[in-house]
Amino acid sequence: MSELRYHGIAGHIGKTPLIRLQALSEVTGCEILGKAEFMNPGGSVKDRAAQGIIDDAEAKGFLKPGATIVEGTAGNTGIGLTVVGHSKGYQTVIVIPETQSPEKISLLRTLGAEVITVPEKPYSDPGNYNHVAQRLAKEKGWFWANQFDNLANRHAHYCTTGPEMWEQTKGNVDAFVASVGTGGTLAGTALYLKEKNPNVAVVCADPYGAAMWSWFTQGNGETKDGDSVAEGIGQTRITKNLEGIVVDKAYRITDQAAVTIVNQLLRQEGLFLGLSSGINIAGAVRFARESGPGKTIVTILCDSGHKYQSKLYNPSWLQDRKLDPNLPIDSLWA
């Protein structure tokens, strides 16, 4: 009789299912599949990066029992670090822009993180939340997770997300679509899939105001073309996790397209998702329509909508930003 083995929460990060997005698959003639990262213990794809960074730091001797982890984050990585950190005996200090959803900030405090909110500032400003976290690490002797430039982030996706997609599709994947926050998800998954089959198309779905579309299509990050309300994505610089990564296509995705998609999925398929998932799915739909039927396209369902109820699912908030949750899906390609 085989021995039964049980694990704590760190043993249950990853191995998330692929969910077929029914209506969008039918209308495009492609299999559009979303990796259900909201099913991770901390509720997002960032659990993978958090675990990878902590495991790597332990292996290198940077983390000792009772240590404190500090990180600048839009929220989800902080949640992942706090949850995984608790399971391993670490404390967390999270530096987060005050513009992020109140649900994220409240959840971090409920989970037991020390939360420091700071004004939203660009990366070039010393007051940027990442720089604040780095300074605190130096002053206090804490471990700085440095998710944007720590290659343990993308390595976690190379070791888990990519192999899971390949296995779940039995190698039948034509394209992988992801937006960019730190770049770890796009880069690590792409590296693995391209190794297995160089013909897998890697697609970046980028919100307006971010630099990745400009970088991948024009070789610079200088295009200034608007803004987005998406949280956790919309990178404006080339992080170390993105260095050396080549994509086959990059798309600009509007907030309205993402809002339309997440609302349709909620009403018709029971999927409750954040806006970054909508950006990803819109990119997958655009690739499907450009490429024609018969393709299998995989994207990331980054997190659930629970942390965005006061914004993304608040009619008044949407109206103030001229976003219509009731706009029909057909309008996206009319």
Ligand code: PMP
The other form holds:
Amino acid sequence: MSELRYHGIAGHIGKTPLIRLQALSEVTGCEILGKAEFMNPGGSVKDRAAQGIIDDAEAKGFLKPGATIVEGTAGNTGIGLTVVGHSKGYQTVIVIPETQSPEKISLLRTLGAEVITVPEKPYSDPGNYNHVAQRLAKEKGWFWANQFDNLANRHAHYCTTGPEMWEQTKGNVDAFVASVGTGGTLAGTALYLKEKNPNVAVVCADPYGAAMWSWFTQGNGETKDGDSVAEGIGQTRITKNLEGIVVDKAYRITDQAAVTIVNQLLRQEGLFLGLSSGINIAGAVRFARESGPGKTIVTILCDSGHKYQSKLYNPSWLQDRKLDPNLPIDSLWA
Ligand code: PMP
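Switch over from the form predicted alone to the form predicted together with the named molecule, please.
What follows is the entire complex, opening with the chain shown before.
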């Protein structure tokens, strides 16, 4: 048989471009580079985790043909599990907090997932979306993806995101910046990069209302005041995926800083991004300004703005939350 040259979508997750953020690179004197994860088939960085979790479950015999996968997700993991799942003959049931963008919820339904919306509850509450998914898996005999504590998640980033960044920068990378949902992206990529070069700075960009800044700078999760409208990030506990990693720096990033960045990138560079990308880029800019020119800083462009047109890109929605899309970029360091 001749060598297989073409692949279905499962063969096209990852290998995303590394895009230079032009204006922010110029103004800081650093190379600020974003991994274009919105170009994955399901439109986000979570396609990698979804594929890693499915492959791992198949290898361990947890997924049999025609099986149903259930997961609690802010949306993107559900989209990833559904597209990868369809390519392998699995059905998905997605439990999602009703506060997530209507675009993600309707997209999941269009893709063919069974979607269960639940009120937003903290992790300590049995009604939290993750616990609902876990209970459903037990009752129905479905496979629970368990992205927060399933190490196949970070392993996917260790095997793909980290090596791709290393190759794309030819090993010339000074810092890697990421925010945390499950922590899979931050941890898996950081583990790989630190293995290649322990001097690569691993930087966490944290929204308000989350406790990662507190964990990584104070060793406890006590500081988690404030709030953020960013979806898919904002963790308060050390998930299994975060255990044992070294984080050199952490910053708290305001939603306004992220809103300023995503609007500037859209209008000046044609990059249309979600808010977690803005939080990540704001972290990269903070690191650039602290460390001075000449550094190469890589971050994650997690998903695109298409999923947030009714919120983040809706002027009246922003106004109600006292967020201004028109602030000049200089306001970031004023
Ligand atoms: N940004 C978005 C938009 C996401 O959906 C997620 C995943 N929930 C993240 C960032 C964070 O990725 P991770 O789960 O790997 O920490």
